[in-house]
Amino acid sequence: MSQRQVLQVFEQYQKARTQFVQMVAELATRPQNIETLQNAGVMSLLRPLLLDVVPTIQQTAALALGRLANYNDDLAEAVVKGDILPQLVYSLAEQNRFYKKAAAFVLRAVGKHSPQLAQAIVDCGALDTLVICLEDFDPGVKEAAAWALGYIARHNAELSQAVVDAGAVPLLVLCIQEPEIALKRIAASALSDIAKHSPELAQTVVDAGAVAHLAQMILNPDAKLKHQVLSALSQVAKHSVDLAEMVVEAEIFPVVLTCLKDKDEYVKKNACTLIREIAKHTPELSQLVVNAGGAAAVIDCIGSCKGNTRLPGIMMLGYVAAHSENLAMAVIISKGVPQLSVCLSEEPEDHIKAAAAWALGQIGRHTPEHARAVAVTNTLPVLLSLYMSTESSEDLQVKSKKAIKNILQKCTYLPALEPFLYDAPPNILKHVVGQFSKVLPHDSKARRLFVTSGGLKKVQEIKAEPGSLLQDYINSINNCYPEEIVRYYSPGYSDTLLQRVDSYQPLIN
């Protein structure tokens, strides 16, 4: 045997094997191949080819084993069982950048899946290396490594905590501050997700000088980038007043109002929760909002867009309302409640209109003015139907009875009130007759159109427990009135007149 044929034999064999991770990384790519690959024991034959002597068999079985535990947390569960990590964790350290990238895309695929496989990743040392990595020279393993370890934080406290502790923050500021958009994106995602959990961890970003950064790319072209800036400033400003003022310093605003009416849905959506997230805190941070034309600026992006997207900017109306008359009264004057009253009636999501009711009901709860101008919207009748209604979620009869309770506790405008008195139940019903307890005794003009409309004689058909408050409160009504009224619109009382009629003796000349 020559040795051209010897050596034949070992081409063939690399051959082979090249053809096998390539068609194993190919067929990966496709769902409906993923269970016969795995009953094939794919993961068993890919490992030793991890540490092939041949680079691009490693890389590109990397890249097959990334694809397989992408898919299912059984296959990711399946690479650490293999005793896999271990391996990639090594050659993340020593190989060239293609496998550096595919290795990272490994750790990725298996750390997304639950808090227990991202724990085995950072178990095994992965951490120290990914964050070496977030130094290379190539952007493609600073991004590669920057998604990972944004995949291990999102999940709770403690691994953000671990990924902190490895100095990836810095590393990541400095990754936002590079020109490749695809690599800024990841870092932004990657700082989100770390300062989602605690404020201490929000804390550990803003220390990092992340915020001015982000700030900064509010306005940048790319659709994707503005979303995970606004997610990440989001993230940091929800935890306390503290941290939402250090975003308000970074000067967002009036710069983050622009993408209110932004193209992309959510950059909408995340502008909206930012918005809100500095509002919820304080009445002098809310004012500043409305101050910088904030308010104005959510109720028309409500209006431009439908569903989910709505719901933030719903809540950030909600939030300012709640704090006082004044914001209150701004939200009204910005338009706010018809808008709110059209998300309560056209959104088809229970849980949309919940946040609509509650809003309202924030604004409504007041001053009697504020009141009016919730109820000349006609949004009672319709708060009172989905109270009513057996197909609302819990949630939505709730916020909907609460909302109907602050606005009726609070409102002077007859007009609204009176179809309550033939639709709502007791429990609602107690709230209305109360309201008109209070207005009738000062207006001479309510009392006689409280006649003319019917309103007393339903009064009178209400049956009210002795001693209680209802009873209380129709006695109150009924004060106001003269008693032959008062008989006239009582129930029975056409009977009575006709048995007088029967009993009447005529006057015979």
The other form holds:
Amino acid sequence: MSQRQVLQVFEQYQKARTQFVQMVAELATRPQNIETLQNAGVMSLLRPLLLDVVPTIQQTAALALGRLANYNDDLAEAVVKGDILPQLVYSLAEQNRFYKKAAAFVLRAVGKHSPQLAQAIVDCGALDTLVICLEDFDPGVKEAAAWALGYIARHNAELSQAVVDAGAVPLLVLCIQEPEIALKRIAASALSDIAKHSPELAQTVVDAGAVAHLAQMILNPDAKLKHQVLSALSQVAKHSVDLAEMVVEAEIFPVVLTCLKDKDEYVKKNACTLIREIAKHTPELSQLVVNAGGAAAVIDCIGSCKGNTRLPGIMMLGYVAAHSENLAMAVIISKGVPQLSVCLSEEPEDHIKAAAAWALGQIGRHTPEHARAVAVTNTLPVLLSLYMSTESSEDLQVKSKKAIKNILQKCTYLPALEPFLYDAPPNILKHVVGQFSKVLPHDSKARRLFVTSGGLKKVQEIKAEPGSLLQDYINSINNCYPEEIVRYYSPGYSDTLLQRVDSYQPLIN
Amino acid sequence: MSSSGIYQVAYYTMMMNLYNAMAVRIQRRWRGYRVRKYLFNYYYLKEYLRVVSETNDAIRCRRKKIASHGNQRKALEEFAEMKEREEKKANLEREEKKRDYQARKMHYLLSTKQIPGIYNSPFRKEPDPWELQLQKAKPLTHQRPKVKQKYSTSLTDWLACTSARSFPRSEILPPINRKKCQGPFRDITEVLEQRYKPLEPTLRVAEPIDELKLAREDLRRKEWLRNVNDNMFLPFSSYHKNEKYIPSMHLSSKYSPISHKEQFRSEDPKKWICDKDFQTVLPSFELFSKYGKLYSKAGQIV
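Okay, that's the form predicted on its own, but what's the structure of the form predicted together with its partner chain?
First the chain shown before, then all remaining chains and molecules of the complex.
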């Protein structure tokens, strides 16, 4: 056989291999093929192709593996069990950028499914090579490596710590400053995943100087980037007061408030989350947010969203109002209460209603002025119905009961309290009657209104145990009125009158 | 006689009423000040809420404008513009203040009826703008010495500061060959020694009055820190069982021995003006505290 014929055999084999690998890679893009591929044993066939002499075949084999592993965790586990990872990691260090991208894609696809798989990746020493990839010139390689690191760090604190120990954070901060938008997005998302687990990790991210760069990127027009940046800042700020202060010192206010009316829902939600995480720590931070006009901005944002996007905004108002009565008054004058009562009545989901109920309770609990501002908007009957309805979840019931109690204890606005006399269960009725007994002795117009609206009649019909607190309240209300009126409204008065008629001896003249 | 007594009583009542009314006025002012400064300032709260609602309106206006433009870059530009405007305003205000201060300092350069000032030269068509500024300025008075608030110091602070370090030191040292002032003056070193003698408090003053009580509290606190278990160690195992004690006949009858307190001292709680008891403090011997510490040489006994 001539040399040419021998070489032709090899060429044919190479062509076959290339074709096979390309077809598999293409088939793996469609989910319906993957089951068939798996049953046909594609893993064991692809594995030796990773070590192929021809670089193109290696890259395409890696790409195919990545797509397969991306699909579900069984395949990812098969990748791990097939000892493919050490080979990938070894070749990652020396190959060209296409291979690096593909290999990083495989690592990402394997690492995203569960902490155990991510731990397997860490165990085979992939982190160091991925960090080396972060220093590469090609932005595509950096992006793939950053993405893989982000997915690994997402699962739990130990894996995040492993990523940090490999020295990824300073390089990620450098990646954020690169001009490519996709790279910035991925790097911001990776930093957010690292910082979310514990204060120490967040501190590491802050120490690498990430906050200043992230804060500058808030005004970038790209919506996905803003979404990741805001998420990263809120993960940093949520852990402690010092971290929140550091985020605030990066001068995000009032720029963040412009993000609150962005068209994208996720950007709005993340901006509300960031403001909530900052405002929840101390009264001073809440005051800073309110001084910058954050309360009005968040209220408008709540008005323009629906559903779960509203939740962080509602919680933020609750936290701000909970700190002090001045802040609660600031929320009230920013017209927060009507918005919250709209949320309470409109939203179908229980947890959002519970958050709105909690926030209203925090606003109304400070002084009679605050309780009046809440009661005027007619939210108390809504809260009562939520508390009494059997469909509400337990959390919603507990929160609405607490909110009602908090507001009732300070409420002196009697027109709002009157409906409660008719509907309320006994434990709430006690508080309502108590409030009446506090207000009525001092206000004559209110007394008259109480009689004419039928409140006195209702109070007489309440059965209370003698000596209980409720009886004391009823007695103090009765003491505000002359005896004849009290007797007139007491139940069974018409019977006693009729009895008197029966027993009356007419005067026969 | 009785009539003048009546007049005296009436006069006395009238004066007391006047004093009470005046005292009410003074107290009203003082209470208002105290509440506003230390507890709660209603006007500050109202002002704060007004400013917050103004900021809210500004943000809402800006948002409406930006939403209508629909461009994010506009937001950036507007933000930058706003910052610039604020900075410029602050700069202008600073300049204005500086000019005002300078005008006040130079106010004597204003021209009088007889002599035109340097800014109002007769060869100019119109006076320099500084002239107008000087006319508007009020003359600068001497700065009144700021009243430093004196905080009450405890004895230990004073003890610390009468050490050698607290000798008054001026920036320049006194000249070496200071000529003795002419006259019947004492030696300067003696005078300084006497003037800055360190404090030697008497025994009565050196220790606090309730030192024993404080020491007991201190001991109790240290024990609480140290002890692992806070429950008191009970003397015997069935201590917690409160069985009713059946007293002996001697103790349960009415005719029990009277306590010494009742025997020697009758107390009437209704007559007490405050509910704290007297503190047991030993009086000091004044004589001994003066021992060897008189200023004049004549009284030098030692």
